[in-house]
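Just the one chain here, laid out as structure tokens, in the form predicted on its own.
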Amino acid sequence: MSKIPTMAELAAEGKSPDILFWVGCAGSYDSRAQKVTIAFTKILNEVGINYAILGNEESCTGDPARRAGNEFLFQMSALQNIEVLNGYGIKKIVTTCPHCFNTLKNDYPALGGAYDVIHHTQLLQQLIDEGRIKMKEGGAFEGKRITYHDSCYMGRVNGVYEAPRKVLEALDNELVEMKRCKSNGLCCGAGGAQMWKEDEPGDKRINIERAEEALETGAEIIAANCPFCLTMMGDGMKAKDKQDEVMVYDLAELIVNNNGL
């Protein structure tokens, strides 16, 4: 795989990318999310998009801190990132994490960081529409039943429902919706900084409830667009002992696997 340039390397050569790929904490450190990062960069390389990452200069957007109520820590993280982004004159950002997407897009402008922020599913849909990503006929997922889990920050918070479904349609499979989907979707159980909290008293974990809804569709694949959702849905399949029968994939991974990149 070709080397991924950093902003510092490009700046040293007097160059700037068309788009900054914000990798995020999960995409950098979580072994499951790292696979999505690699899949997405394979697509970016394949279509010839001029991009770069911040590398060691990227730190957490501060989303978990703000959602958990630590506004001071959020602003410290955000201002540090904004200083770096503005220092490089960044205009456009793409990220594979809806939490990073939402924070960079909606929270940073108030602190002096205004950027054109898109989620990778939106960029993937755009590349498919432009014919820059062409799906191979008879790909790995042709005719398979796929259900799509709307992440909270792409769905209800930012109203992005069609882009991910358009990407799935291009894979030539049967999309089966869960009972609760789109604006009525159910959280995977990790959002709002719940990922880092102990369970509260209750009868059932949210991700188990959501896993059951996914299994009810009879789908062989659960598509997601968020590292948190991937973890929670994956754990849900394990809890139901279905991890060998029902796969959980990010949309970028589905394209890479379909096209053999």
Contents of the next structure:
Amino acid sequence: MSKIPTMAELAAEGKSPDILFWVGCAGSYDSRAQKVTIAFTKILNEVGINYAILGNEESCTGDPARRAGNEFLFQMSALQNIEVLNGYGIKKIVTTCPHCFNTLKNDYPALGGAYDVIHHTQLLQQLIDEGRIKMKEGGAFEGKRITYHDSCYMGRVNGVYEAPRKVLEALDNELVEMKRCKSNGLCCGAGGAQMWKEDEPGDKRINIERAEEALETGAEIIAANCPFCLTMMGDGMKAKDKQDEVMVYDLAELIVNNNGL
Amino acid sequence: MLQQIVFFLVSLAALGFAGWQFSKIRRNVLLGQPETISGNSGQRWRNVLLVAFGQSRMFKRWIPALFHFFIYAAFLLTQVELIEIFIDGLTGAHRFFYPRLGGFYVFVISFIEVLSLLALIATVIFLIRRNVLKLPRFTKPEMKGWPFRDANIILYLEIALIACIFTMNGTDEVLFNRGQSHAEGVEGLEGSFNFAVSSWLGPMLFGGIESESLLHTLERTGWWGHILVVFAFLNYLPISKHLHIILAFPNTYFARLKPRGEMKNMPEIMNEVKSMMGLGDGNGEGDMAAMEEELPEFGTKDVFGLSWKNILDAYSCTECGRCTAVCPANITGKKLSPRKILMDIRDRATEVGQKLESKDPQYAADPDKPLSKDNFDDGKSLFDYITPEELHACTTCNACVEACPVLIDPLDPILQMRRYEILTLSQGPGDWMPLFNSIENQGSAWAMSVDRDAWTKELTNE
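What would you give as the form predicted in complex with its partner chain, now that the form predicted on its own is on the page?
Now the full complex is given, and it begins with the chain already shown.
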């Protein structure tokens, strides 16, 4: 596979990409989310998008720090990132993480960083609509029962419900909605920096509640669009001993698998 | 004449006392920080029309929405009858609108009667939901005691209002048939009004009463009862969750229009960090010196640190619990309940307001100066109402924000209090320490010993 270009390399050659791929901490380091990062770069390469990553110049957007209440740390992370982004004159950003998406899109403008930010599921939908991604017929998922778990930060927070569902539609499978979906979707339990801490005392973990609801649909695949949701739903399947029967995938992975990229 | 004088004095007392009570609510809301909320008035009025007036967000759960709508519509339209009672009470002109509106008057009052009957059914169903079926969202821990009684009192008062209207119109219908109606002699009236409900309900309930003086007494009891319950209700609102019937309107007007995902920026911290990073505009050092001198508190400890809009939110809450019913933390048995957060803010604001009113110098931070909201310390804060455990349970999923029928934002105060805990108290969940350390030292949410772009190398080696 071809090399992933970085902004620094392109800048040295006097070039600039059409879009920056913001990988995020999970996408860079978490072994599960890395697979999504790689799947998405495969699609970008296949379609021939002129993109780049920041590589080691990228750092945490500061989302978990801000929502935990640590505004100092958020400001430090955010201002440093904005320096880098503005330094390269970045206009457009795509990211596979709804938390990075939201922070870049909604939190950074007040700090002097205004960018056109889209989530990878939105880009994938565009590419499908434009015919630049063509789904292979008779793919691995044709006719399979799939349920889609809305991430809070794409769904309720930013109102994106349809793009991911249109991507699923293109895969020609049977979408079954959970009882709580779209604006009423239940959180996986990881937002607001919960990803890094134990649940507070209670009757059950939030991801177990959501995993049970997903299993009720009888779906063989749970599609998600967020690295934290992937972890939480994956853990939920393990807790229910269903990890071999019900797979949890990001939408980018579904496309890569379907098209054998 | 005596009746008119009594009516005038009773009205004056009731309205005066209510005005005084509402001014206290206003004072309590203004305990919060000033925040300019303006701009985009088109969208703001649209919110008032659709969300408050049109109840659009109620209809996400259409069964309670429909019953609530009956009560709401009956309440709104009954104001026509109320205006007439006022005119009658002050001038003695009975059925003042009839000679001016004729058949349309009969239609309006009939419409009110039909809505009142529907509202009565709805009220009984609401009582059953709370007292017999005990719906989960009405029986959470924060609903024990006063909130539970408050909800029932409101429903009983509504039944009393409706009963009075039907007693008044119903007995008058019977009196009509005996040529004794109070509306006898109203210009243009031939026979009874023939209102949609009281024309059959009246004879059914009161037709058997022989004594005409009893019927007259009942008619007057209905008339006076209705207006007295209205006055009682008006004066009950400021201490009740039922205040939402008024505050829903301003609260939707002032609701946030910014993207949900944007957390309020803290410019004082931004400027400090900018000057630390050498990104400042030259004023940074002065800011820093000023900050060190004052030892500022960051985040929100008490109602004084909230925006006035957060407190308006709290007083607008009618404790329906739609937020709590969709909260993932609450669903899985955690202590956090968004509704409780709002009730706590309201109760704390009320407590502070009462203490300020007492003028007791023991609540003054500096006893040499007069007690005021800027010179107040009763040794308590919002943290005496809301525990860190509740704050820590929030996933910021915005389900509560999405659920509120009157556009209350329960999430914002939670995040403001988290800021106080972390920034001012340097406390918080121990699990977050490694997160903060690795973001600070490595620019990553996880501490990793490899480069951020290590995954690209693996990929190109494939």
